[in-house]
Amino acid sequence: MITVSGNNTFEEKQACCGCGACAEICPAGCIRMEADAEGFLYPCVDADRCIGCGLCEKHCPVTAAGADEPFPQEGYIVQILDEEVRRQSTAGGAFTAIARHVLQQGGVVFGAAYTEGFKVRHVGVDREEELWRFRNSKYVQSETAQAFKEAGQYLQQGRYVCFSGTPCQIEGLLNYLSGKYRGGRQRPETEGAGEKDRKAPECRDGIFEKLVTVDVVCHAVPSPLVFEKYVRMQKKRFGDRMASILFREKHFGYKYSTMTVRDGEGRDLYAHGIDTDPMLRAFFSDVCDRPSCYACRFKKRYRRSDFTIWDCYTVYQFDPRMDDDRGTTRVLVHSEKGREVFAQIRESLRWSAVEPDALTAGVREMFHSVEVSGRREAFMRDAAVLGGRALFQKWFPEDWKVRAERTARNVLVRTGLYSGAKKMLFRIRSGRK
């Protein structure tokens, strides 16, 4: 729920995933979305122009969130057979198959992309060769809301429109939409429906049959300022020949990607893994998530998206002879929109069914919120203070151990047992023998 303190901002932190329909679908325009002092974006309410509508509170995806109905879905593990293309995304080119699709209709696309200083907002592109933006993966959390008005005015337009997004954001603008733009069902009717009989959720009226939606299973989303806190650092250590940055680059391979600095010429100047890289240890410690992932309202798998997508390392549980270290993507189809796109898009792909059930077993991050770390407030403190070489150095140091770590993992790469350790892992933990 929106409500306003003296200072006209937002109180209850938890409850807002900062996607920004509120802003956008207010009629009075009352409502900005700033950010606070770690970096996140909420709404700040003009109160002597709120006129009591409602609208917001009714359209916030967080307060009208639905439970986890279940419906038929469809389940994939797909690499694309562009190589180039799997090579430079996150996992196996899922995305950019269902957005190459979307623009030979001539429609648009929106991601997350870097924008000017590496800022990260959702923008639309409406060419093949600008797809790259959206490729590998970007742990800070994006600003949407311009883009869900966008999505709308082309959609309205009568363009086809895909918009990616993680599931909150997702659902945010499907709100929006649905507030927006009269016509289009946000829910099917299932009421006196058994299961079997129980349809995905169609947005299938009016502009919405030419929307395709993409979400992404989602840890939690880090500080925007903690995330320019890394940039600056890196800016002063590379200085101008830091050209772009990359969160998971498979410079070892898939299964041990690493957050790499690279020059104009696209030669890597820094790739760290998890293990070093002081960004990624923070966003794995969750000390810098947003307040509403500790309490995230879509960890669910029945989703009113038409894809889901996800990591596969254990691709070799469901097809070991897609076990290439080059990235697989594990895809789940809510809709008939989304199984009419896969059916056409099914050739650019090599792709395997998976049972859903399988598929989502043990998925962690669909399911389960990330846990408040217990250093979280005093880590988000100094981050407000301290400049990024101070504040990584004082909280995620390159210790003995750090370094130990980097050298072990880097001798199995090497020496080509690193896939074979991680699987080990895996079963250990699954409780496999």
Ligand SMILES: Cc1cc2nc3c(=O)[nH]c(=O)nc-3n(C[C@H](O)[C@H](O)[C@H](O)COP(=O)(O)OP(=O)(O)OC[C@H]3O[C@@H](n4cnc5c(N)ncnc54)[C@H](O)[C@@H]3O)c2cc1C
Second form
Amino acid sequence: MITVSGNNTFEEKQACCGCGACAEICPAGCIRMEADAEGFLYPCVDADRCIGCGLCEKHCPVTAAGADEPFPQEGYIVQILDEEVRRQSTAGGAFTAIARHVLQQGGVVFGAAYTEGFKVRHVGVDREEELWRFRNSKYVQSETAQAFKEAGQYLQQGRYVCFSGTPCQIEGLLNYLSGKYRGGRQRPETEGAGEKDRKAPECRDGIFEKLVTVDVVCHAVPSPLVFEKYVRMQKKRFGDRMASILFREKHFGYKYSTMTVRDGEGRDLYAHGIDTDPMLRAFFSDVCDRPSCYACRFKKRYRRSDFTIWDCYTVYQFDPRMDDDRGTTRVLVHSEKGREVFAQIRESLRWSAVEPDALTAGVREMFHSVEVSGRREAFMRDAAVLGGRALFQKWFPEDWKVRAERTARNVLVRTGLYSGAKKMLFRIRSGRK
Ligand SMILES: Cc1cc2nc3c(=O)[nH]c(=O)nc-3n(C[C@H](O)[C@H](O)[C@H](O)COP(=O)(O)OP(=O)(O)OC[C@H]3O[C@@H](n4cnc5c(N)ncnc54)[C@H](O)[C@@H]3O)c2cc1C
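Instead of the form predicted on its own shown above, give the structure for the form predicted in complex with the named molecule, please.
What follows is the entire complex, opening with the chain shown before.
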């Protein structure tokens, strides 16, 4: 197991996804998750208290990551019928539909939410009014903290639990629950079956019976330290008026991701897109991702979760009637439990069935890790010492190109020409007349 020592190499750090399963499973309680100079959490072991049981390594999702072995799946593109929820969601609001179903069974839903000072952490909620906290992807690594343990406790009490997160977090949770409640058995046996008969590695019995897991197709997770610098920079600009930060607001429509800062009344204070907002530019330049994201062990199609959800920009390929630029989620159902849940939530959705092969074809982020940017080392070195304004101005400056791009976009929006121009550009870029 890699432990934070202050001088780990980048390659060593690639072996830890920071899920915290090791710290939660440790019977001696001798593992703490501590942030390194880049702001990413790594296990820190108190060697004097370690009993050498090896449970931490055994339940590490990176060490135990399985192969991409086929089993039957179902594919859908979906839009939640509740338009206000769809507007607040990153894509089509599939996650909220699944979460609502679990709440209706008296369950608890876990996901990534802002906590004090815009720190992103996994928390659990059991009221519909709180589900908004999970909507809208936060492009920064979320701290799972106590969430694995809490989820296990709710399951033990017989309550339904929906747990959402990145693929490494879901594998970490499943390994933790296996170790804690099943005497260390990590995954149900599927070996030996022919490919045709092979089933998804179902997690149905015992503690898993009422657990519904949802993972996202994940580009990578950026550094919490870099996001903290961004938050401080925006705070200096907007002061106490800054009440929310949305990475994927649909200010310019679904197909153009926009970072939006809002005040307490829900008014936009700032809305800049992927070409002009420095945090989004840093995210899509791969200069500040977690080291393990550059060698991600969870880039695969066949997963242990019940659902995998991700964006669908090319809706017209699957169902042109749903192409309204308000957000659509692709949903890949991996398990029988997932199929049962989907059957129950169908009524709350506009949906179209899509062959899983077609749904996943060409989805780069599902199969390939991001590449380490040649600028990463220098950027992260600066991130450790510079303030937000200086950092972003140095690496993602507001030059004439950025200003021209923003002005053009705003003029098109004000003159009502934006939607048509965007559609044309999108079709040209994706090779469709
Ligand atoms: C870090 C990250 C990278 C992503 N990369 C891609 C990509 O490259 N391509 C793609 O098509 N889709 C990607 N997605 C998925 C996409 O952004 C949407 O989450 C997905 O389309 C579901 O949208 P929705 O409207 O159904 O859900 P929403 O209602 O928007 O729900 C968002 C869900 O994501 C979870 N979540 C939000 N932030 C985090 C976080 N920081 N860590 C863990 N879980 C989080 C919430 O708990 C919730 O379950 C990514 C998501 C995240 C969080």
